[in-house]
Every structure is written in C-alpha cells, then in structure tokens.
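The chain that follows stands alone, in the form predicted on its own, written as structure tokens.
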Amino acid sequence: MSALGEVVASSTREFTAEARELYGSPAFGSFVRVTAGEQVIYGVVYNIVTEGVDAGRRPVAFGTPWPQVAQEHPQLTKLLRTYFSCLTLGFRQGERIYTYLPPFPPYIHSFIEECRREEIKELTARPHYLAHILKSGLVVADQLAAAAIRQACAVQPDAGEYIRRAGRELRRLLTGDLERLKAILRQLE
C-alpha cells in the first residue's frame, strides 16, 4: 500500500499530513492509518486544503481551468501544497483496536495510508466512533459522521443493518436535538 501523505503536525486528538501529490488527498470521511512505533493510529479525514507554500503570498486567479494552468505554468505544482487533517478515532496495539485516543500521537514524518477494508470493518463494527466525531467540536462534525457511516457501510457484510445500528447510536447521542439528527440521517439516504 502506498503512502497518501506525510504527517507534518500531530497531537493525540488529530494529525495533519501533506499529500504526496498536489490534489492527491484521500476523500473527506476516508479512514486512514499511521504506524507510530508499536501502535497503528486510525483517523478519519475531516479537512482538505490546498494553498501556497509561502503563507505570506496567496495564489492569484488565472481565469482558466486548473489542467490548463498546470500545463502552461508547471512551476505552480512546486509552489502549491495539499494538506489533509484527520480526527483520531482509535489505535491498534497488538491484535486489538481501541476506539479511544492513543497514548501517543503519530510521529512527524510518518506516512499515512488508506485503511484496509478489514481495518475499517473492525474499527467501525460498533458505532461508538460516532460519539467521538459528534463531540469533537468540529464545525463539520455532522457531515463527517454521515460520511464516515457511508464509508463504513461499504465494508460491512449487511449495510442495511449497519445503517440501522448507526441510526440508533445517533438517536441515542442526539437525544433532544431532533433537527440535527434528521440532518445527519438525510445525508445517509
């Protein structure tokens, strides 16, 4: 499995990576993994940004689509970077996955890979990870929960049953906030 990016900022709660290729980040809501010493840390992508390498200089509009700009100005691929940030969902130590924060964050310069289907299946087998997403304080927490459920459904043996279990967990977590619950459920239709 090839690396999607390299960790450039890290904490136990979240980590950010620079994508190996410009615009080469995993999709919003994708499950990723980072090996850090004896543990594998799992996260879900919640933000993707492309910006100039010089924080003091903002890219300017060219008025043409990106493929044409890249062809006419190939140096721009060296002046722009794509970063993606991941919310930590759990970690593997030995043979077991724990769905809470790891004892240590990923190492800077560690490589991030896509999770294998089996890992996603194990990490999301019980929808406890949804509490961590919904209580994260992220502005996109509700959209992230829906995207993560959609990703998890793709690897579960019975997607319909998984959606029902996730829906029950969402209902439990969002008791008293019916509008928020309905908004998330609409994203699962």
The other form holds:
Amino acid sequence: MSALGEVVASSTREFTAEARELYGSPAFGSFVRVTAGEQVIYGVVYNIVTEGVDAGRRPVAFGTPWPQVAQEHPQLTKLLRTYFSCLTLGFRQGERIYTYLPPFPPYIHSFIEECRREEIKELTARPHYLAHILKSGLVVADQLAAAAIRQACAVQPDAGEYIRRAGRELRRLLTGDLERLKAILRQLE
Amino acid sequence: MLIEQLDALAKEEMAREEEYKIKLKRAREVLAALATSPEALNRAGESRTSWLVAEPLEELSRPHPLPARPAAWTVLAADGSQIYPDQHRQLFCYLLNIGLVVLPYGRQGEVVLASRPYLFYREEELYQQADGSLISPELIACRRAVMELEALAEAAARVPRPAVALVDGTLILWSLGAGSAEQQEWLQNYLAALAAAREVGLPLAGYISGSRATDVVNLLRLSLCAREEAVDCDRCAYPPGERPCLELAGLRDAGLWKSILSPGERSPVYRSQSRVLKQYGQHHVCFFYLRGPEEVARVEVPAWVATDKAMLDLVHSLVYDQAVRGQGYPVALAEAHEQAVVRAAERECFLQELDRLRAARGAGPGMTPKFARKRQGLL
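Can you now output the form predicted in complex with its partner chain? The one shown was the form predicted on its own.
Full complex below, order starting with the chain above.
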C-alpha cells in the first residue's frame, strides 16, 4: 500500500502529516495507520489544510480556477502543500488491537497509509471510538463521529445493523442532549 | 520641519516631470530623424566619447510586435545570493546559494524549485593571487554568475525544447574589464559557461528591471552635436552650459521606449559598446527594451541569440509571457530569487553554527569587540 503522507508533527493524542501530493489527503473521517516500531497506530482524519509552504507568503487570487491555474502557473504545485491531522484512536501490538491511546505517539517522518479493511472492521467493531471522538474537544467532533461511522459502515458485514448499534451508543453518550444527538443521526441517514 | 521639506520636494518633482515630458517629445523627434539619416547615425556612432553608445542592429526607431509563442515550452531561471566574508565575525569563508527554477508550460514536465549552497574556504578560493588580499565582492559576484549559468546549462540538458533561460541582471561583467590575471580567469570561466549554454541550444537572457541605462539616449545626444566632423567629447567645442547634448540629459532608455512601445512590443536590438565586451567574442552582449505589463525592461542576450531570429523571437515572446504571469516581473526569476535568497535569520543561523563548531574545539566566539558591542550595547 502506498503512503498517503509523512508525519510532520506528533503527540500522544494526535498527529499531522504532509500529504504526498497536493490535495492528496485522505477524506475527512477516514481511518489511517502509521507503523511506529513494534506498534501500528490508528487514527481518524479530522482536519485537512492546504496552505503556502512559506509562512511569510500568502496565496493570492489569480482569477483562474484550479486546476487550470496550476497549468498556467506550474510553480504553484510546489509552493502549496496539503496537511492532514489525525486523532489517535488506538493501536495494534502483536495480534491485538487496543482501542485506547498507545504508550508512545508515531515518529516524525513515519509514513501514513490508508487503514486496511480488516483493521477498520476490528477497530470499529465495538463503537468505543465514538466516546473518544465526542470527548476530544474538537470543534468538529460531532461531524467527525458521523463521518467515521459512515466510513466504518462500508466495511461492516451488515451496515444497517451497524448504524443502529452506533445510534444506540450515541444515545447513551449524549443522554440529555437530544439536539446534538439528532444532528448527528441526521448525518447518518 | 520635515513636512515643509517634503512639500518642497514634491514641487520640485512636479517641475521636473514637466521638463521630462518636453525632453521625451524631443527625444522621439531626434530618434525619428536619426532613423532616416544613415549619415547622421554613422557620425554619431563614430563619436569619441566615454559614454556607452548603443549600436543599432535593426532599424533604429521601429517597434517590433510580440511574436506568437510556441504551444509548449519551458522556462529556466537561476539566481544566486551570498554571505560575504566578514572579518568582524571572523568569517573567513563565503557562501554562495544558487537557486534554480524549471517551469514547464503547455505540457507535463518536472517542476523544479531548488537551491544549493556552496561554501568556499580554501586559501586559493579566499585570497587573491596578486596581493594576498581577501577576495573582492566583484570576484564573488563573478563566481556566482558563472555558477548560475552552469546550473542553467546543466538543467537544460534534461529539459525539452523550446526553452529559454533567464538570469537576473546584466550579462556584462563590466567590473572585470582591465583586471588582474585572476579577473581575466573568471571572465574566461564566465564565457565558457555562456558557451556551454550555446552548446546545448539554450537561448539565454539577462532581465533588468528598473534599468537606468542610457545607451540609446546617448546615441541621440551625440547626434545633437551639430558639428560637421565626428564628435569628440574629450575636446568638446562648446562651453559647458551650452552643449547641445544637454537637451536630452537626464533621460533614460527605458523611459524613452516606454513612451513609444505598447505592451508586448520590443525596441530594435542594439549591441552594447561596453569595453569588457571586446573579450566576449561570439557572446558579445546585445540588448533590447521590452514593454511588459508594468515597466519597460532591458533584456540582454548574447550575439548568438540576437542574430538568430527564431531564438530572439522566443526570448521576446517568452520573457513577455513570464512578466505577464508574474504580474510585472518574470515568475521564474522571482521564484529563483525566493530559492536563492539568504535571509538575515538564515545568515545568523549559519554564523551560530560556525560559532558552535568553533566552541566545540575550544576556540572563542568569532567576533571582534566592535561587532560584539554593536550587537549588544552596554546599559
């Protein structure tokens, strides 16, 4: 499997990667994996940023849409970079997947890959990851939870049943906050 | 107090602008007259003068329209910057950072934005052979110019044609004219690098923004000298205040051509008469003025580009295209500069690393008391 990006910032609860290609980030809410020594660390993409490489240089309007503007100004592909940040969800040590934070975060310059189907299946088999996402403090936490459920559905044998289980978990986690729960459920229809 | 002085300055500038417009109009008349009188043109051209006088290779006053550009092409550009030796920092070395840019247009191709640093610290690189003095900024600039050309010629080998290569500034190493053996050696290295560009069929141009050159205006001024025989400025027959050439004093070529050319058009090509060019041979520098979207730039090319219509048209059309894409200044050159530039913080980082290496082997910090005091005043 080819790398989607390379870790450029790393901490216990999250890591950020530079995408290998401009606009080449995995989708919001998708599951990724990084190998760090003996362990494989799993995360979910919660933020994607494209910006100038040079902090002192802001992109300016050219009046031509992408990708035409990149053909007319080929330097842009080298002067812009896409970064994506991932919330750490769990890790694999040996044969087992653990759905809590790993003892150590990934190394800088490690390669990030798309999670394999079986890994997503195992990682999301029980919806514990939803509690972690909702408590993350991220502004996009609710949207992220919905996006992650949609990604997880795709690899579960019975998608309808999976959504119902995830819904029950959400209801448990969001007791007393009906509006929030409804907003997330609407994103799963 | 300053406000009044600024007011006075603004008034002075206004008055000068008026005078400038009159001079411009007169210059265009003189240009038109000279274009139809080969005799007067010859006489002006044969003047004995210390001024640089343009030698026209094409009809003197006719603008050349923008040629069609190819469907696909590549632009290369190189620029360099340096950290000079600094005895106050005990810095007996110098650094050249060469930026290289390759931009493909109208086709897929590798985009290159890169820079490479080179450190020079050996005795023979740092001291001049003749008197053992520290290498002069002119020689460092010359080494830099050579390395820029070499980077371009090397990159050109991997790039499909048509392609043009740009450097920032003049191709005329005027400071090396009647120099030492070492300067001669560097001049020869520069010419060899030009030859390498010619070898790989890479038309090369020096782009000069904000040019203050007066080669063409000088030609006009000489033609105003009303005497029958060839002009001899060393033995000027006029009293200093009454010289006819003063009528056009203060004008610049770029200003003159800005009042004539429409965007995209170029002036005729001229040969520069700079003394150092006597040694350039096939690379004798010629130039034209190009009306870009913002300014009139001076574009210098070696004679082998100037006399090859296809290459000249390619330089004309692609340099203009670059200036349009770069909103006034060629994109490739702007990016090459970005790659090359050594900013103050980077220079400081370089010096600190050097200090660290010195400290590691027990040597003191590399700075004179003067520098140390300048950096941190006593309070």
